[in-house]
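Just the one chain here, the form predicted alone, laid out as structure tokens.
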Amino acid sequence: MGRYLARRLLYMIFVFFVVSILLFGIYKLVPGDPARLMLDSTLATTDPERYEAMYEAARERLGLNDPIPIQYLKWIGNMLTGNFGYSSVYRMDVIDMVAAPMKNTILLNLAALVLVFCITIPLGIAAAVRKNSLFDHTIQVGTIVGYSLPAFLIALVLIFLLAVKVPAFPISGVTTPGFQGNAFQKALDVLYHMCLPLLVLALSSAGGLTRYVRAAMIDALRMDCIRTARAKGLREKVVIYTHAFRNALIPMVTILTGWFVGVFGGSVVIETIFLWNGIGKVLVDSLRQQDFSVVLAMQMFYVVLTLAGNLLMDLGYCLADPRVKLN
């Protein structure tokens, strides 16, 4: 185990630096000058000398006058020490700028993850146990419909039904503007605003995951060990939830890893529709405004997260199936 973890850590470090070089090079090839985005363009005509002085100062502050290799070394060195750069659009450090959106994204996606798994795992198991029954056919039809509909269409339908026809939930925002109250009341206000985007995320994800759980459970119930367990006279609940579900967990570990990474990635479509101040919306806005300090910092964060998720996936295989050995 120790030797395996050491090799994987060396591999993760190698991949991290290779991807960092590629991403840095790609964003440097994008046309545009981040230094000019920091300045008021009207100064170029009203006070050209002052504009040029401010422009040169901005380039010096962003390190754009250095050769590309030096810029990369400075950038990666600062990133490894916790300095993720300066946002040329928001005029503040990146780590301070992304703190609130990251918190909102994690809150929304963690709630969606818990809700989706609480719904889909029991539904998938029940459909697999009652294969080819009326209940199973109903679940399959419902999941196909949910899987086929895009998230933005589900969002528009729910907004029309639950915010326009029946004004039960707010359409947008994270909190009520100007809301005053104690910590508990503020938390309830955030949860109230989170209901619609949470429901959309759950409905758009539940279809595919339910079918995945159903297929994994059907394969597990066909195993010889399940027949043996039933032949021994074990209770059906023990056979299903202790033996079959344990074997069905093996392919589900991959899905769990993807969800783990997605918790921090945010949903660009949902966050944009509901004006949820999350990291997905921030990334899209930063790309449009060429605020590459924010984009690069977040992309490298996702690289580390993906590498760590793959390592956790391998370890999860060992926990779910003792026959899997780490070599």
Second form
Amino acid sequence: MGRYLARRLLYMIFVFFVVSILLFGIYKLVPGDPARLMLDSTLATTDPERYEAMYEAARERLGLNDPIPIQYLKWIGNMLTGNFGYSSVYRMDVIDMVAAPMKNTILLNLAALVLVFCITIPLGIAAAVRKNSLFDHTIQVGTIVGYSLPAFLIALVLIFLLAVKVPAFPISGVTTPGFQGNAFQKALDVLYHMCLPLLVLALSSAGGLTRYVRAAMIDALRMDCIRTARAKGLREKVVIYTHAFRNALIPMVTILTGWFVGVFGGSVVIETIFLWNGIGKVLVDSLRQQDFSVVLAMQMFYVVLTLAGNLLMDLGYCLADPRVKLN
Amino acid sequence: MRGRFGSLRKAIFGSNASPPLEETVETPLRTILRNFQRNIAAMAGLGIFLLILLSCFILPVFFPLDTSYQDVTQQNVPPGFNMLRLPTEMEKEPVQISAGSVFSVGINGDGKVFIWGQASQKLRQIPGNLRRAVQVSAGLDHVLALDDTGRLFTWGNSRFSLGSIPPELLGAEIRQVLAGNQVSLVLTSDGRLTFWGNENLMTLRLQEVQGRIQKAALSSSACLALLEDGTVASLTTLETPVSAIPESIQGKVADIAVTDKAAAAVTVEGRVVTWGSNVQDVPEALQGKAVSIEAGRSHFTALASDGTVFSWGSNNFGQSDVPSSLEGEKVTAVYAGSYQNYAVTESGKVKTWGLKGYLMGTDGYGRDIFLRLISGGRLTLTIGAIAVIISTFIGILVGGFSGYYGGKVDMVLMRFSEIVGSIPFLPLAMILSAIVGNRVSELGRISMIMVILGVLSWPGLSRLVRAQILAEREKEFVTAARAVGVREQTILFRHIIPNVITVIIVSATLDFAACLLTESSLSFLGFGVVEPSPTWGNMLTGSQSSTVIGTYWWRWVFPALALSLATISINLVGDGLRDAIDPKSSER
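Follow the form predicted alone with the form predicted in complex with the partner chain, if you could.
Below, the chain from earlier opens the complete complex, with every other chain and molecule after it.
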């Protein structure tokens, strides 16, 4: 286990560096000069000499005069020591800029995580227990429909139904602008704004997950221990919810850990549609505004998330089922 | 499901009373086919998908899309084909008909005003005190009418003071009313024109001709006047293609008409002369006997002295195709406007031709959604298919070598696939499209999207192929092939891969749906294929606001429906294939 972990971590670090070189290379291909972006362009016409001096100073400060490998080393050094760069659009450090969106993203995704598991686990178990019944076939087709629909489409339909036809929910923002009230009222306001994005997130991921739970549960119900439990004369409820479900949990834990990492990533599409000020929207906005140092930092963040997610999934599998040998 | 088919089999082959026959030997492919055919959902999916595929690849041949086409007058038109459907009361003794952008108004023998086509609620509110109308004119989104007491009425769009009649026209004797693109024109019988409306679109220079005007003709960008001495004058302050009036006709003109870019005049000898840009030849049969002429946005319709009708000009909505049912009929009057034509025959019947409406409505730029949907589908499906081909190719190659050779090759290739797999897809695709996309042509951008999609989505498949090959390579047939001395690569690609091809096909099918979704999400966010090339994803881009979602439902419902039907049917097929290939998986 320890050796496996060490080797795995080593691979992760290797992959991380390769990806970072790749991404840095792409970033360097971006046309445009970040040093010029930082300066006030009106100065170029009024006082060109001072502008040139400031431009040179900015280039020096940003390290643009160094050869590319040196620039990379400096950049990755900054990244590793927690200096994620400077947003040229918001004129603040990236780490300060993403703090609030990160909070919103985690809030939304945690809520979605809870909701999705509340929907999919009972549904998956019910379908597995009544395998090949009409109910099961309905769920099967329904889940295919669910995972075939892109999130933005579900969002459009829900906006049409729940915000246009029946104006029940707001369609944009995290809070009501200028909202006054105590902490509880504020929390309720956020929750109210969260309804639609939450529903979209839950619906768009419920399909695949329900199928997964169902498959895991069917496998578990085929185990010998279940036959033994039934032979002992245990009530069917106990057999399903205690004996089978525990065994089905193993693959579910893998998915859960993978998902948990996704909580920090946010959804680009959903956050953009509902103007939910989260990580995904920061990425889209930065891309639209050509704020590439933010984009690069975000991209590295996503890489770390994916790598950590993969590792956590393997470890979760190992922890949930001691029989699993990692190699 | 098994029970139902069991009973079906019993019904067809008789009951199980006869001793069970020995199971016939089938090739695996036939088993797969049979299993697949039994799956109702998968077969339905296949049917729907084939239908979508065929429509997207065959229909655009018959309905080609001009991506640069836009038309402000046709914005946000709801689906329906009622633009030429006259109310039955209107059919009786039509006095006058005027075609506006997407609706028409008319007066019947009782002086009653009717409005049909895609008229908004505002347009349908015909003033109650308008009793016996004698003249109507339909504009972009307003109507101007004159009753038998000489009173003017206007309704519909009331912006740019269109809703109020200028005071100097009160009590004046009126000869002609004209409603245009957010402008109104009224000609009094003493030859004076009054103009009001949106002056940003058109301003007129009237001093030199006031008091001598016989008739005015109006289009969205040009305004011509026929003066009492038979000469034609251009009234717009801006130079337009129709401002250069041929000298040869001056003094001999009997009727005029003007489209957006061209003008036509009927001379007293019955000849038709056209000028402006994009003018098309006047039908030879018409020359010498033309009586009156009317114009739409880009076509002319003329009436000859013997009662025949001729239409010419652009024909994108069939507005220049005079129906054959008019042959032999004597036409007494023709009315044309926008893309519509109405001909009243001697027997009092009204024949129509031109734009009837749109199957799926139009979008915010006046483009036909149906045309964009089928062409967009072709692009979306092509991008998805090519991306899947690229990713499958790389996946088989990497997974094949990795699984077959193992050891160091496996190590390096799997780390490589891990690197590619750990790059978050959507953000990277967005970055690449933002950086590279702005510097290449439209086609370059589309191919770039395909390549990005393909190059980033193979790691999953390569792992799958590797696992399959690991299982296959230890089998006897591989050992046998090796013993015979078959080359390593031949063993891999000719002996092993065909054995795992079914798994690859299933994976490719499911990847195809995933690629469609990813491309649509990218285009929806504006980082994929961009306007004016349509894809199902970017057709939905403009539909994010709640007004569009609520009011202009047709703008998002149809692309959304097409996209979801396509992905659902592909996933159903993929799922059915997987179940058919691996019967164990259907147990799960």
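Only the largest set of C-alpha atoms that superpose within 1.5 Å between the two forms is called the rigid core. Model, not experiment: these values are computed from the prediction. Positions refer to the first chain, counted from 1.
Novice: For Ala58, state whether the C-alpha moves by 2 Å or more between the two forms after rigid core superposition.
Specialist: Indeed, Ala58 is displaced by 2 Å or more.
Novice: Please state whether Asp93 has a C-alpha shift of 2 Å or more between the two forms, with the rigid core used for the fit.
Specialist: True for Asp93: a C-alpha shift of 2 Å or more.
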